[in-house]
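Encoded as structure tokens, the following chain is the form predicted on its own, with no partner shown.
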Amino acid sequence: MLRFGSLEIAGPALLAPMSGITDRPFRRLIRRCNPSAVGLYTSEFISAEALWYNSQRSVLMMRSDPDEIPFAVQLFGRDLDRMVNAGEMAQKAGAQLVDINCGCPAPKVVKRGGGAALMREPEHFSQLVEAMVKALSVPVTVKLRAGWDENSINAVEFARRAEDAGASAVAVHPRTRRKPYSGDADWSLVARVAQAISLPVIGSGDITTAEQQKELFETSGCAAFMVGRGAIANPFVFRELAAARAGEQVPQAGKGERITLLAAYAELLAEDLPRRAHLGRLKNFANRMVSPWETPELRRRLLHCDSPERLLDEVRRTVETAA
């Protein structure tokens, strides 16, 4: 059994935190189509600054369901007191693990010293991890990038610092902040981090198929891996990867199953979000999920849909007539 500190993790495939994606409706959707195949669910990243000022939107982002086990909250920020406060709030809200985001490349995050900007401040990083470990009773993990840029690949150093500060696991997305998602992820760096520390290491980036799982995860020596963007295009990816690990035939979702899932997502979004936000999320998800059957005009038509009902009708017509 895989463990992150005191927390048992049922399997190596973890849902990566994604801003604007891994809210409660999306996590519910992933559980629905991947029973028992996801080892850990993580929230969208949440601003410690916003929680310090008791932003109700940010507080709601920490919601989870009783069957969402185990559940982690990812936080970003630079200030020690505010990050500790945010960790305590997450723990009180039911998080069984708190993750520190040290990898987000977004300008609005790094300009305030959070996300990947923390990888430019090794001493402050160590102090932050140590402060949160001491304050919380749940495991604390960190998610790193390869480094700030190609001239400062320092994930190994920061992983060692995280271990020394008491973290329970380290995730590594092996691209630099300068290359957010372009090019191939360098899994040789994940392997070097796994060799350098005794903590469980989680690789992140580019695993969406059974072949990539075998080539990248199974040869890296890391304990687990995260799936992020691949779970948007293919929400069934976790069950496919679990079947491959078990040596079973990999099930492929058909048109009907994908349409049914999209309709279910629309219902889940309606429970948590106002109608306008609900429609925007649904458009984003639909664009990616129906890509195997996309027609040249589909993206334009979906963009101009003015209701979830019209969007679902458009998708049904397109998918049912596509090859």
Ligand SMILES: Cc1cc2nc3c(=O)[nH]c(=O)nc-3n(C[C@H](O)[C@H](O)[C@H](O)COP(=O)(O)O)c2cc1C
The other form holds:
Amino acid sequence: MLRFGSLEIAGPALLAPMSGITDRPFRRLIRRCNPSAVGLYTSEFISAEALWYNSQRSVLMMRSDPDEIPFAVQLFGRDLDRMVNAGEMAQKAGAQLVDINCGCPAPKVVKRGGGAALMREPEHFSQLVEAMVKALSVPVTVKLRAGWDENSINAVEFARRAEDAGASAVAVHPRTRRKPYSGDADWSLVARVAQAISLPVIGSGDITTAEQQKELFETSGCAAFMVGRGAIANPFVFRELAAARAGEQVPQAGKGERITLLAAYAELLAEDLPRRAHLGRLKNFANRMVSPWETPELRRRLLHCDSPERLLDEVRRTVETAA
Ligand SMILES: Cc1cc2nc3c(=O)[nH]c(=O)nc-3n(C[C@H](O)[C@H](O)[C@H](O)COP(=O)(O)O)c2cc1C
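Having gone through the form predicted on its own, I am curious about the other one (the form predicted in complex with this ligand); can you provide its structure?
Following is the full complex, with the preceding chain placed first.
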């Protein structure tokens, strides 16, 4: 059985944290599409700074469902006291694991020393992990990038530091902050991290198929992996990967299933969010989900939809007429 510290992880395929995507409705959708096939659900990243000021929006982002097990909250920030406070709030809200974001490339995050900027401050990083581990009773993990840029690939050093500071697992998205999502993820770096520490290592980047899953287990030495964009493009991906691990065949989700899914997601969003926010999230998801049929024209039309109903109609029309 896979464990991160004291926490049992239900399987090696984990849902990657994605800002603007992995909110409670999306995680519900993923659960519905992939019963028992997701090892860990993680929130979007949440600002420790905002939680310090008790921002209700950020507090609500920590909500989870009783059957969402195990559930992790990911936090970003630099300040020790604020991160510890945020960790305590997450724990109180029901998080069974707290993850520290050390990979976000967004200027508004790194300008304040959080996200990927933590990978420029080794000593501070160690102190932060240590303080979080000491203060929290749930396991603490970190999610690293390869490093800040191509001249400072330091994920191995930071993974060792995380282990020394008491973290329970280390995730690595093997790209630098300067190349947020371009180029192939460098899985040989995940392998080097897995060799360097004895904690479970989680690889993150570009996994969407059973073949990739097989290759990464054979070559990287990682204990688990995350799926991010692959779960937006194909929300059934976890059940397909689980079937492949069990040596079974599972039919790929068809166009009709995906449209039904978008409608279900719209309903789940409506339960959780005010209509305006709901439409924004739906557009974000639809834009990514329609990638197999995407055209600049479709993107433009989706952007201009002024209601969830209209957006669903647009996607339905496009997908049904596509080859
Ligand atoms: C829209 C989007 C939002 C993301 N937000 C976060 C985040 O909040 N925290 C984080 O650690 N990584 C975030 N990531 C990075 C993913 O967790 C993942 O490491 C990366 O996308 C590579 O995996 P993939 O190829 O499976 O998508 C985000 C990625 C995307 C595409």
